[in-house]
Partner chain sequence: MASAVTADRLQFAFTIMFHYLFPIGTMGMAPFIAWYTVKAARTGDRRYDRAAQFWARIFAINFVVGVVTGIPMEFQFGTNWATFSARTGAIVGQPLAMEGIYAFFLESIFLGIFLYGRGSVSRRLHALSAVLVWLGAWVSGFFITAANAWMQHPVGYSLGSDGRVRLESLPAVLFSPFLWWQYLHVMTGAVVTGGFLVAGVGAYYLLARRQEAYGEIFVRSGVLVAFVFSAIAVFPTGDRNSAEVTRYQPAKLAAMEGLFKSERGAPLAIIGMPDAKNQRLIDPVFVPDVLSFLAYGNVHANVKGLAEYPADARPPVEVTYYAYHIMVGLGTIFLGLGALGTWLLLMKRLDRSRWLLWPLMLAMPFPYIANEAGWLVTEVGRQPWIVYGMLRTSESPSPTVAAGETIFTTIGFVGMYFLLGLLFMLLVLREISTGPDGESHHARAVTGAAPG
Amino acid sequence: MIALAFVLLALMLSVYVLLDGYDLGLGAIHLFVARNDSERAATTASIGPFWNGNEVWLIAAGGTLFALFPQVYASAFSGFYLPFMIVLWLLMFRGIALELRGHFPSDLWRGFFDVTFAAASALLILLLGIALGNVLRGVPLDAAHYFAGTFGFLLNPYALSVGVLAVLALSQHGAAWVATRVDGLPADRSLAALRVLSPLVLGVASVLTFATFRVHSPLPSFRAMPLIALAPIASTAGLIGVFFFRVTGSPRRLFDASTLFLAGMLASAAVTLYPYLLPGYPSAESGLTAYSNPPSPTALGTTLTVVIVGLVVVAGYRAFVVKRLSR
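That one chain, whose sequence was just given, in the form predicted on its own:
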């Protein structure tokens, strides 16, 4: 059941990235693909019914981490408290910019909200990527499993590189969304942006794949469960699909290929980490696994039941909303 809890937590975080990723990526490229008021209104309207619902998955993942792995939650916040606070403020700034943009007739205010939306989106992606990079690399923990490093430690080259890849990959995802959902010049500019973004994603992802094997090798997991190799195969197929469908002019399939690439990358990250939730540094063994101080069987069973039922309800409601809005 502990393994199931790990999978559910990884699933919720992955779904958050896949769903909120396209509106974060849209925000990061917003000023480049939409260059006047009507175009920017059209691009933000494309995510209007979805963006705040997408963030439910992040809240659900945080609640699940707190309920099932409180020691990991406490240790993570002891080191990532300042970045998490910045993430919270960036989430608020994005929401304020999206909600208030249409309520101010002044071009000055609309321009301010457009820049705020773009900057907050790009910085949010970067910070979340840096956080993932540090989790993959491991963080220094003392004997009580509290963070024993500095804020500067979190800005190491590997984590920063993961942050850069996150910005590029989600910008690619956002561009694919615009090409699928928005007509006219924004869609054309998004396809043009993909001609630049896709090769950059390929290059950075290739370098980081080899770097990840050095900082936290997943080879034992792959040997134990060969089917796990499907995750990097899926991400490779997704990236090839992005190149192919970009050329053939199939926006919907282009977005699906981008989704497959991200899903494969996230699954690969989860495989690399298992069973660690917060590896130590320089030795991963000094960190916390899913089996460190697990909850009682009763608490675990009750929490998993609530989480699974909640996920089914949230997923069902989202599917209902998407179907209604697609009519």
Second form
Amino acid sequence: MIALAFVLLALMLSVYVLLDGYDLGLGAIHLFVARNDSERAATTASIGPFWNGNEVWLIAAGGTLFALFPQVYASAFSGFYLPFMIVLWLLMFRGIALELRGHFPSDLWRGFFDVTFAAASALLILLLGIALGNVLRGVPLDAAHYFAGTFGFLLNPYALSVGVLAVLALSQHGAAWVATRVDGLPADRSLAALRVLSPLVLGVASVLTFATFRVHSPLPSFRAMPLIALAPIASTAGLIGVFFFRVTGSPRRLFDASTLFLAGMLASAAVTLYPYLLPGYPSAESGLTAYSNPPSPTALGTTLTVVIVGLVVVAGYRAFVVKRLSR
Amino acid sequence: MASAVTADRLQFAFTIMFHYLFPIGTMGMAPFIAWYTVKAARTGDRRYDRAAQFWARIFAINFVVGVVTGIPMEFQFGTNWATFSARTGAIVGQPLAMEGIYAFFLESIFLGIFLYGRGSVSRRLHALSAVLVWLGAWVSGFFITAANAWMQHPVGYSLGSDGRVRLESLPAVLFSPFLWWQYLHVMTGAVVTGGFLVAGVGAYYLLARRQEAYGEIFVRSGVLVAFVFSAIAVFPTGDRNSAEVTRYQPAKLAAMEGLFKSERGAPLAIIGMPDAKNQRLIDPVFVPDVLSFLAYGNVHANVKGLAEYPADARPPVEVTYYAYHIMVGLGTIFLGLGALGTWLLLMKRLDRSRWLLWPLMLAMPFPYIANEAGWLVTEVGRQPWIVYGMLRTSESPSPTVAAGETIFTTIGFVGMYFLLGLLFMLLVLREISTGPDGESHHARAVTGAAPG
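Moving on from the form predicted on its own, kindly provide the form predicted in complex with its partner chain as a structure.
Full assembly next; the chain just shown is listed first.
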């Protein structure tokens, strides 16, 4: 049951990255693939009705983490205090820029919000990537499980590289979205950008995979759980798909391949971490696992039921709405 | 210099009070948008269609500022109040997760349909999405009030030996009478705000002699709703809400009323200034016996004064007292204004009564003040507890976050929210000056943004 809670959380956070990932990634490449006002209006309009719903996944995952593993929620957010506050400010700037850009037909107004949107998106991905890197590597925690390091500690080469990989991988995802959803020059430029982005993703991801073996121990045993090998296989297949479908020129499949790549990467990160939610440093054991302060059976049963039933209902009406719209 | 807990409290107070301005607006406007949309769909009257679209544009601006200022709220529990979160998350986290899953998805998906899907969905689905956006806004209000009500009056839990709260019964948390009266009072406050907002904009159009067809719709529907809900705010929701406070938080009641010494036949202080040091009210105007009657339904009942409680269990009397009196005073004025407007409406003279349209227009900011004052009573009056009777506010901040860090980020929030407030005012005032009959700026801004 507690393993199920871990899986549910990993799943909710992954869905957040997959969905908000394309609109964050679109932001990161916004200034390069869309060059004039009408192109920029078209690219931002392609995510207009979606970005807010995508961000709800972050809120829902945060609330679920809070309910199931309050000590992890408390230690992680108070430990990453300053970077996390910056994340919150960037989320605000980005949402405002996206929604208000169109309100005045003025170049100054729109230019300001275009740059804000792009910069905030890129920085957000970088910071969230650095956070993920630090979680994978482990952070120093005291006896009461609170953060015992410094801001500087969080800016280590491994975590920074995960941040860079996140920027590259989500830019690739955003480019695939633009190629699928926007017509004309922005789509062409996105496909051109993928020529550069995808090889970089491949390079950094390969190096980081080996680096992860070094920073994180113990590693999951493929022999004990052969199924978890599916995660790296999926990400490899996804990345091959990204290269292949760019050449064959089928953007829809390119986007799906990019989704598969990200899902595989996130699943790999989750199986690497399990059962840790916040490993310690230098040894993982001083950290928090899903079993450190486990939710009571009542709380676990209630939360899992409430969250899963709720998500099924959401998926149901979302599918209904999408079907009605596409008719 | 300030202690960490003071800095944390100031930051929370500032960010939540600024944030709350926007949910009041969305929760208060949503029923009007749904009403006008459904009315347009049933009668085919294009004016109601345009009226709904007009308020939806203002709603959308409100919504986005509410969303971006709301995200920090959920995470501030973890960043600044880690001890509180670690100990109570098993219960407080529950409604927060449910708010995201059961309310925000509903609200964001159907707001997308309502704003961008006109023309690409049927009229019925479009009208239904207006109603679902309303539902989403109100369900979200329910869950966040549920988290707060549990902190006011904890139920459905057990306490572990490590001081951590364990969830015993979610239904007990979600169906607590304390929560339901608080929730209904909060929602009533939002609808009163919506009513005065709609009436106020209508009054402006009538006074300015522009968009008068819409001015009439807005003034009439706004005044009627404002009157009915101002009455509901007093009775039953306000009355029952304070009955729950009297029962479970008697020290808060004493602070609200500025009652320092216990009294039989306690008087109600209409005005007066509390002097906490000397434990008395300065220049009070009393109505004898009324407090005993309101609190216990008996003019001779004994009402406990603040002096009955040890000094470390008393809420700060000044803020609690003034906030409560401001809320009640404004509520009384709203009721009077609403009654006068409704009477003129029935006499069919409302649209021409410029002497009343002026106060209606100027009344717009005051329901916001009344709502915020009500929350101040709720939150400051709960002190020194963060979870009533269980966990002290002073024990709750993050052990690893210093006052200096929180002061720095508070400065950041102040700067950012100042900018956000200016942008919000600029855009809303521009929508109002364009009016329901004007060309929409926002629709032009997101052309071709049909979801799918």
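Throughout, rigid core stands for the largest set of C-alpha atoms superposing within 1.5 Å between the two forms. In this text, all values refer to a predicted model and were calculated from it rather than measured experimentally. Residue numbers count along the first chain shown, from 1.
Once you line up the core between these two forms, the Cα of I308 stays within less than 2 Å of where it was.
Once the rigid core is matched between these two forms, the CA atom of R318 is found 3.1 Å away.
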